[in-house]
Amino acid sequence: MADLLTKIAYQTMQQGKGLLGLVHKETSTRLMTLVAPEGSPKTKPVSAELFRQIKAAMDRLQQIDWEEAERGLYPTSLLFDAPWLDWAARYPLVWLDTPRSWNRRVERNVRDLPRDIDPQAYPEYYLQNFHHQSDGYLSDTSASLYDLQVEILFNGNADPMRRRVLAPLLQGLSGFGERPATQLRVLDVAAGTGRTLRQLRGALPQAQLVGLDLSHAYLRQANRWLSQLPGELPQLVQGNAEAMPFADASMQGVTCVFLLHELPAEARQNVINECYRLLEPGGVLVLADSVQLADSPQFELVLDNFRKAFHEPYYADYIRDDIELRLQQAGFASISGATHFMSRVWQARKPR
């Protein structure tokens, strides 16, 4: 009786959160269309049977999520661990910004950043306004409601989707079985306020934890959401993935989550290298990302909503790129990939 409760309580909390954003995306697409300039890209209606197949991939993903956390996979408080009352004080400041955003879209303002940045400390491509955020990734402002504008992008799904790195995460670490728990190094790339760092600690309660991410202000508020957990706090590095501040082999598994689609081809090959190089032979590398047209072709309408509704510059590319072919070419051998709602997750081991 108490699971099932349990399991009561997980819908419901996934069905309010998914309310909330249907209802937030329903009114800001009406607003943001009165504002669109000429000649924008405009985005396409979505027909009701492909409504009825993204929510069935909704609640695929869902039931996936409590049935790794029934048989163990990660306690099932994860599947609650969402900052309710944090999300309710920064909802309006979420609303106060969208005029921000809106503006930035009308008058095609890309690079709209904090003055006080260094802009020789980061890569150019980085130097953006993804998907029209304030300051893009380089304030604390931006850092403080991402988490929530994810939520509401994902219809309350973006914590289950980043999940989904755990169980191949945990298969290919069983490789290192002889191995204390204490011994084994798992690093989180691209960490931003380190939701994913949250969900490791959970299926990882003793390994040691570290996490890189190329902004000071994601890696600050990393720090205040990692904080509040029990036990080791996981240790938050300043780098660039492409050339990450780690020696050879050091770690024994690797998570990149939604890194990617934003980035363009030759840093995607870049990033993927540097987590080849720093594995350990028998080491594991899970990458969760967008899924793609060759694997959700029956997507490709709200693919293409997303890239013009949202700054993503290198999307196109990316929906299209082979990326077990890129694996392959750094050296990784027994490559998998599965797809989860929005979401393609590849599992990928250094061999021995």
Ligand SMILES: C[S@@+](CC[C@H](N)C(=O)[O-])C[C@H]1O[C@@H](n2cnc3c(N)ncnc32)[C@H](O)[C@@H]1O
The other form holds:
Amino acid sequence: MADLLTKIAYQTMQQGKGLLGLVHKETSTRLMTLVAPEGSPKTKPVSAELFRQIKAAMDRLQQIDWEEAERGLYPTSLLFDAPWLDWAARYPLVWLDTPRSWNRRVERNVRDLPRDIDPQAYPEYYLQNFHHQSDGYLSDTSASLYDLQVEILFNGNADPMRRRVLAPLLQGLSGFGERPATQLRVLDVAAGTGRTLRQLRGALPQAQLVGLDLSHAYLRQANRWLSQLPGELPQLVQGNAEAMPFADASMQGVTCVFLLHELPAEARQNVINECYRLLEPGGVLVLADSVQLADSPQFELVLDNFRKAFHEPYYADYIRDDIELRLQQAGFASISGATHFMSRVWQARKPR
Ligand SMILES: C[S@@+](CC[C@H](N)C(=O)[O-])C[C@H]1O[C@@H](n2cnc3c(N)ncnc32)[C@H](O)[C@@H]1O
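Alternate state requested, the form predicted together with the named molecule (shown: the form predicted on its own):
What follows is the whole complex; the chain from before opens it.
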């Protein structure tokens, strides 16, 4: 009975988040289009049939999210883990920022970044306003709004998609047999504000967790979020995922969520090669990113709309990229993939 009530509470929360996300996007786009119509993205309308397919994929995601929690892969409390009060307090700031990002869209200004940053410290492809986000990834304000903005973008399904790395990761780590969990080291590449690390800590409370990201500001935010709850604080490291400051074979598991689509093709391969280098033989890599045309051709219009509405300079290339081939080229074996709502998850093993 308690399980049934928890499931209903989870489903109701997800429906509510979905509705809030839709209402926000619709209202802000309409309002901004009234003020400055030249900025409105040239997206195509979604048909009722396509909408039904999106909804069905979303329902399947939530079902699997519930089932894996029920199977004990992670605590059900993780399903409800959201900083509601913080988000409520920050929500007006999302609105206050909207005219600024719309203005950049109108002006096609995608290099509007804080003046105090050192451009030499970052790869050129990184110095942009991804998603028309104010300050790109390079300020505390951007970091403080990011989670809420992603929640709105995915209609409340960002964490359920991130949690899809947990089952393949746990399965891959089981290859280390009797090794105590305290001796397993798992790295989250492009950890951002730490949402995936939070999911990893729920599923692997005893493992040594490490998060790497290029953004100092996002790591500061990750530190704040991760410190709020009990549990070991993951080690947070600033660095480029193309050349990570970790020793060869020093990790048993690596995850990387929502990074690949923001990289040019060459950097994408470099990151995958790096993940291979620092995995111990037998170790597992789990990648999660946007669905692609090959696995989700029915969503082509949605993917195209996404690219048009948000500044995503490498997305068109990413959705046509062969990630399995890249994994093979890096040396990985036992490669498989699965699709969950708008995300594709790949699992691969470094041969022993
Ligand atoms: C879309 S966010 C995803 C963040 C997080 N994984 C999540 O699920 O919310 C992309 C992240 O990748 C980071 N990033 C982009 N290029 C990077 C690189 N070359 N090396 C390390 N981090 C990078 C950004 O700073 C940002 O935090």
